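Presented below, as structure tokens, is a lone chain in the form predicted on its own.
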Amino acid sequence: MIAQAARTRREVLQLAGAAAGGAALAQLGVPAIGTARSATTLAALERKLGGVLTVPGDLSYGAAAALWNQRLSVAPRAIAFCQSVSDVQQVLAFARGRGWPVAARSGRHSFEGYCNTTGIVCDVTALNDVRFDRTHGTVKVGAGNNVQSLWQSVVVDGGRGIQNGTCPTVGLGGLVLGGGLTGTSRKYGALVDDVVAVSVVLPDGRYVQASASRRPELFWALRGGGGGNFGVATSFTIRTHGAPLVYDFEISYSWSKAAEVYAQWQALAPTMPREMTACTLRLSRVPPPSGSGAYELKVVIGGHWMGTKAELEDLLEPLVAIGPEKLPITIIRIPYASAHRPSGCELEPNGSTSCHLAGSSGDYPNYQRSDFFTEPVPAAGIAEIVSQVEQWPGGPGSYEGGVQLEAFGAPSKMNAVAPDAMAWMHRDSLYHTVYLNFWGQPESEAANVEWVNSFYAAMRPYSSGQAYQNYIDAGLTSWRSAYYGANWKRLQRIKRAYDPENLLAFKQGVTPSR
């Protein structure tokens, strides 16, 4: 907590910084901060919090407001780092009384920065407890956990399998509420398929639990209805799984085989049994390691298999027959914790873990878009994909551009659930595609944004029109149908029931129906 003398300094600094965000706030219909009284009320809020409140002018504010995507910058009036459910309730009460918009934040990974707001940010990263219920095979995890901490606590230390992401700093709050594509989704479905309860602070301040038997409509909406739409989630109770040894495989090809590999992969991967928990195809263009010279074009298939090695080799034989660049194919049997480790993290032979995040994609500005494909892409479309990857502009200090495809298909658990069983409706895809785009210098932004938009436009004749709400995309005009399909109207009715004043508001947020 800040001493009273420091608090007075804060009030002065707050007043000095208020004008910078005034125009943007006015566009939202929110009164501008500019009086000693408003500064005092923020100070009063801070006195009620167990956590820290930071505002413009504080030395900590820049780091507190920073987003994972360096392309974006959103300046909140205040950021509250909540230590408890009570803190969350205090923040919501404060915002409700002043008409400020609230953003719930756990990992700062919103592709469009919607985890920040020009109002007040309710940051729950400190709510990161992990409690096992071995009897029921579940774990209750705070919404402030991220992919790395979930892997460490549940998989490495707890010895249980759990659906999880790959980017270590992604917050659980966003990952779960937006559906959750994971490295085991072919076997277990979306992450929300394993969620059995959500604890949430509602906009009116009530702290409730939503499950199949308690507030089932809210529970329906929270499973795929997007982060920060219906309340501030504080914890999730999630079903866990066994953690068997897993076969990890990788096949690399020369670029000349790219079109053939794509065609064969999309014919085979979505038809594989669920024991093929993940099978991805990545086509990318990357700068040379030295920073000078020709860019490299890569084609890589990788995944995990929970069966025998002989079965895996039979399934992969048509892909190996294409003629990988590196023979033999790499197949190794590894612990579950190694197979499903976050990027940059390693499970050491002695059981300890290490994570090295420097140089990851989080060090780069980016603009990425997504598609679900429900039909195979024909030869003309594949040729367009190959050509587009070859044209990625990159630029000085860039990281990577291309596509990553994640197989689902009819045999997968993902597609075995009805699209209206919960808000997550993406239940008919062959595969999901993300258009990767990480550049370096600010002067490269325009060319890279133009590239991904051109690539995305070229795929319109072939894609389903669905998009992954966790890869939220401000460029989508049809985002309601792309994210939620026929479930949109029901989501609006639930929003009206739980947030009629739209306190939790953002550009692509669910709005109350009229």
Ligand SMILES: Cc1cc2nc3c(=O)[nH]c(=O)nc-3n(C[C@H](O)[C@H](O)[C@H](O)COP(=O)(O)OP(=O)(O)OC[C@H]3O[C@@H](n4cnc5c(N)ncnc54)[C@H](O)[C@@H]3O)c2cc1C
Second form
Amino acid sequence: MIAQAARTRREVLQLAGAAAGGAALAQLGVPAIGTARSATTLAALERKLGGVLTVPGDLSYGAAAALWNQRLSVAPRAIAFCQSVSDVQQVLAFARGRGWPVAARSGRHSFEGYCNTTGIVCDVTALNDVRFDRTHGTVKVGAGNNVQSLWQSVVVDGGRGIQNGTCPTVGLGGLVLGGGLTGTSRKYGALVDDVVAVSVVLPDGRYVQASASRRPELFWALRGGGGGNFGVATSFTIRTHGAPLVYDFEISYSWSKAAEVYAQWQALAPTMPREMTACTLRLSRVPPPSGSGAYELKVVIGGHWMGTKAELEDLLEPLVAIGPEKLPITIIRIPYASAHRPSGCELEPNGSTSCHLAGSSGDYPNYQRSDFFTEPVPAAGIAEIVSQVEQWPGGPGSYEGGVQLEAFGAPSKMNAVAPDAMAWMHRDSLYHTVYLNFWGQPESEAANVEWVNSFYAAMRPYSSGQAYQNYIDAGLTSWRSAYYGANWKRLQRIKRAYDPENLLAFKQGVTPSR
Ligand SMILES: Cc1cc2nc3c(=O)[nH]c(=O)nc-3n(C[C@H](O)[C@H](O)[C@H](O)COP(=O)(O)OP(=O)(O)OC[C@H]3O[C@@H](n4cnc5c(N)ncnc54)[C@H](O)[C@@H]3O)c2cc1C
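If the structure you just shared is the form predicted on its own, then what does the corresponding form predicted together with this ligand look like?
And the full complex, kicking off with our chain again.
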């Protein structure tokens, strides 16, 4: 089976411009425009589907193939918008018969565009039912839901709390299967800790349920084994929680305090009780809002607390003693639904969401990397972090560069689960870090990629070596151990049992082995 090779957007444009139509697309592995259906038996597949099939040459193809990350472009030979489990089965049967690679696709937010393939894409966004089981306190949600629709139907309409991501257009397919870090993870764990069953179409076409009692090995693998590896998930049954009023807080500091804030935050936040459902620190460099003038450097701590105001003020006291820019600091009591409202993207006038970062007119090309820290970073490392953020190159039309840290630590539910209880094994961290890096124009790409790579290299002496599989990173050579640790071999055995031909294959996919 051919592993997918993601090309940069520039490479695709160069290829497309280098030769007239067919030749360029042929280099991308795409049949020539106008011949796509007739040259293959795709037309026969299309007749069997309730949903729509899109191929190169169709007017809708460009939008159908577009990825969230503007840095990348992968041109599938066909994209099937499945309407039902039966459609998913038809797509897998078609691919099996021809040896085409298949990629499952939900919200298209894979950092490396792995939801597209040079073969056929099995898009499940139409599988977006939401059904409550109030007796058991669970909800069964179609894998085509995204963070926005989950929040709307479960939290706003259903009045229940559920673990959820932040960006409205992130899809549940990838979010759940790769773990799910949420605004309540310190209290309830990763999103996969709340998953009680998964419905999945296996590569051999069988539609099955996986849970603690039915196919427990598959269930083990699906919880953190990463999207796109073991089948096409069609729905998840997820535990819900109460939705109480919560305290939301934010503390901003001047940049001169950055190192002191980092040191105090990493000593304190991972020790806080679980009622501190999230506590993040963001150090970033941003272009001036007007587009001209000096870049700004920002240090912000924020989070959510499910306790009393007095308890929260006590906990935050050492962070306040450093001297925030504004006193009193912002602490507000708000409904759960407001605290966990998805943000970071724009709500379109027609009610749909598109992943524009706040205030922007489009998505940003980006290359972000991930690290889990299990030990505090010493002063020399903190000085390096501060200096690296100051050096973010940005460029015309860029958005932000820096780091965002999410605290976990021993008291958190994240670390209360054994690393081999399921495939998701990051159970010993003080915090997770994402190196943020959103630029604007193609000419800024090289400098920004070099910046994040050099920042990442400088952190090697301090990081645990673990990385988050949902911040999937094609530049990470140690990805097998970084994402899966000691669970890798077991994942390979399960892959062999369920996908021995490696029908669902991609560059950083689990490969079958004994
Ligand atoms: C702007 C942004 C914000 C984010 N915020 C968060 C956050 O708050 N918390 C967090 O934990 N992560 C976050 N992420 C990371 C996110 O969880 C991953 O990118 C995730 O893989 C996206 O899932 P998707 O369905 O949108 O993506 P896709 O690109 O559609 O899929 C991602 C991977 O999952 C596979 N997959 C998708 N659907 C299925 C399915 N139905 N069955 C089997 N495999 C499937 C794909 O083949 C691919 O390999 C964020 C990412 C972005 C870009």
